[in-house]
Amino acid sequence: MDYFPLFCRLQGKRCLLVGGGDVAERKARLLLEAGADLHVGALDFSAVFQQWAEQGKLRLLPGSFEESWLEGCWLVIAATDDDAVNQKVGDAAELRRIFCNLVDAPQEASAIMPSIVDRSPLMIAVSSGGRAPVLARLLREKLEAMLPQHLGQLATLAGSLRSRVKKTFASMAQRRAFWERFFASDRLAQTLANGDQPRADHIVDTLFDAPLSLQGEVVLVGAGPGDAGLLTLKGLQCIQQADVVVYDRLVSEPILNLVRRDAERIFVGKQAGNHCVPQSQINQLLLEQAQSGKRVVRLKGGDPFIFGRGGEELEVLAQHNIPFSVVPGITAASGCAAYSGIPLTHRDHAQSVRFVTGHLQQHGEIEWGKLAAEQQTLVFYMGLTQAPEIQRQLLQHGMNAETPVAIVQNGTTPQQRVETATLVELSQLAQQFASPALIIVGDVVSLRSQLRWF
């Protein structure tokens, strides 16, 4: 361990920053946010420093560095563009046993400043010991993206509840179970993010009142069309917190690899014409898992509310008063079209888009006359086996036989395959594809030759 990680309380403590330029500004912002009594010494100061001084946020020490500036300091940062001056500051601080950070010379410094993820009071610091600052920054950016902004509010609320938890739950095991439930509550987190304190208080009271062993919930998560990079941040957080993940065939392996390793995984199949687990059994499975006190994620390809039968599953949970929430996903039409270079709408080609299920016989009569209208894009989900009927009906209702069509198989994945043709050729083209695949019909398909990128 080259450096001992330590968080310091600088509120009201005198800190010295030597330097008055852009780099020093960045350091000053952090020190001011930490509440430091900041003194800044330099030959010249940027306009921002001048403004801060006028606002009383810090004190300026004009001129060359003087060792007297170190008097009473807890921390020193040398951030000038003169290495000799920075080293002089570092040597003087070392003699006085004051921790000092030297910008661009971490090996010579007694302290370094890490990359910071600020979710106050939750703080995360990442450091490479000065060896790979770009890597540390990239890791920080990943953490910034993964951690929701409301974590700080959640941590603050948790702090205010500690004494109540100790009084309510006698054993450490009970307290730990409560806190796990508390931090895993999507409803509480979302309520805090919305600034609805009365509702947050009600949810907290519910968490306290409900038996620990019976408090389960279900989160319906859209996994997107295949590319793991298209999984939403909230979806990622949910699958990494789940006790049980119930998933379909269309959930890609890279996404399953992101699931918490000790979570139970239950495969329920579901593909066109072959449901290895009937929908009624899936509904019952979700209900039973939640009733046993588990945090369940129902993971579906695409978006669960677009031909995903998510609404049917939630209806059953609602009937039994099981808490649930929904995390939308990028639907297959949007993802596959984008990765194919086919814009679903375009001012010159399509002013609307329609998503249509390919299970034509199971969902009543389709208004083919409206689907055959011009200036719109049609996307048929699960439509390969019905391609002849789709072609026949659209032609019969007046759609131009030369209307461009595309079929996208395994969209957004490395195995993506896209072929284009015309409407009159759709039936023949569909014979060359296997599920999962989408059919896109409309003039926008003609743009693929210019816009294809993946």
Ligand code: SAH
Given for the second form:
Amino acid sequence: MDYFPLFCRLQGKRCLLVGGGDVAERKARLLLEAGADLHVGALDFSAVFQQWAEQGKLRLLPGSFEESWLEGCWLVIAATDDDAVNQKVGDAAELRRIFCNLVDAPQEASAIMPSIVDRSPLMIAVSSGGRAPVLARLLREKLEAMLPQHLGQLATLAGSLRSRVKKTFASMAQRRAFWERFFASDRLAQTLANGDQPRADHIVDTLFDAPLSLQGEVVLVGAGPGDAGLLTLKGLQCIQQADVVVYDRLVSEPILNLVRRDAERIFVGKQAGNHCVPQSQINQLLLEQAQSGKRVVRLKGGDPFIFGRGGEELEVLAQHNIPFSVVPGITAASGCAAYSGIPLTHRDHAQSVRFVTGHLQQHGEIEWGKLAAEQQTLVFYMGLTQAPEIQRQLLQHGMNAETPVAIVQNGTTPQQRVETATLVELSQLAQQFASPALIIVGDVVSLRSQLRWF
Ligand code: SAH
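Next up, the form predicted in complex with the ligand in place of the form predicted alone?
Expanding to the full complex; the earlier chain stays at the top.
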């Protein structure tokens, strides 16, 4: 161990920062957040420093470094752009046994500053001992992505609940189970962040009251259209906390690889030759898994509320009082449009966009007259087999035969395939494609020739 990790309390303690530029500014921000009595010495100060001084947040010491500045200091940071000056500050601090950090020469300093993930009061510090700051930063970014934003508020609440937990639960195992549920509760974290105290109290009470083993919940998570990078941060956090992940065909392999290793995975999609698991059976499965106390993630392609039957699944859970939440995803239309260079709206071409199901019969009457109107973009989901009917109806309702159309298959993935044509050629074009594919109809399609990038 080259460095001893330590968190120190700086509230009201005098600290010296030498330097008045950008780098010093970043250090100053942290020291101020920690409540230090900050003195900043430099030849010149940025406007931000001047402002902080005017607001009484810190004291400025104009001029070249003087040893007297070190008087009474607990910590020194040298952050000028002059190595010789930084070194001089470091040497002077060393003589007086004051810990000192040097910005550009961390290994010569008596103190180094870690990369931090701040979910106060929870604080994570990462350091490579000054050897690989980029690695430390990368790690920090990973942790940043993994940890819910509101974790700090949970930690604060946890502090105030400790004695109640001790009184309520006799065994260590019960207490641990309680805390695991507590910290995994995204609903609770979100409620705290919203400042909704009565509801937060209620959630906490249910955690205490209900038998712990029965506190299951379901999170409906949108996995996006394919590219794992399009999963939301919250979606990632959910699949990394899940006990069970129930997923279907449209959830891509790279996203499944992000699921917590020891989570159970249940596939409910259509496999070659087999039929889909009926919706009622999926609803039942989610219910049973949650009732057995598990944290269930129902992972769906795209956005769960867009042609995803997410609503139907939640209705069943609501009827049985199973707590649930929803994490939206990037829907196929957004993903495919972006990755094929077709803006869904454009001031010159389309003022609105419609997402339409291609399962024409199953979803009641379609108002073709409205769909055929000008200055809008149509995106058909699940539309390949009905392409001839879509073409026929749009033409019959007056849409221009030369209107550009595009079909996007496996959008956002390395297998993405995009072809364009005109409305009269749509049904012919559709024959060359396989599911999952989207049909985009409208003048915006013509922009692709200029805007394709993927
Ligand atoms: N909830 C999903 C849609 C489910 S319906 C969402 O919001 O995206 C399934 C249809 O979505 C497919 O038939 C196809 O039309 C479309 N789709 C989903 N992923 C796609 C992809 N990567 N590329 C093209 N179309 C896709």
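Worth saying up front: this structure is predicted, and the values here are computed from it rather than measured. Numbering follows the first chain given and starts at 1. Rigid core here is just the name for the largest C-alpha set that superposes within 1.5 Å across the two forms.
Hinge annotation between these two forms, restricted to 322, 149, 56, 285, points to 149 (rigid-part boundary). The interdomain rotation between these two forms, with the chain split into two rigid parts and fitted on C-alpha atoms, amounts to 13°. Superposed on the rigid core, the forms differ at residue 8: its CA is offset by 2.6 Å between these two forms.
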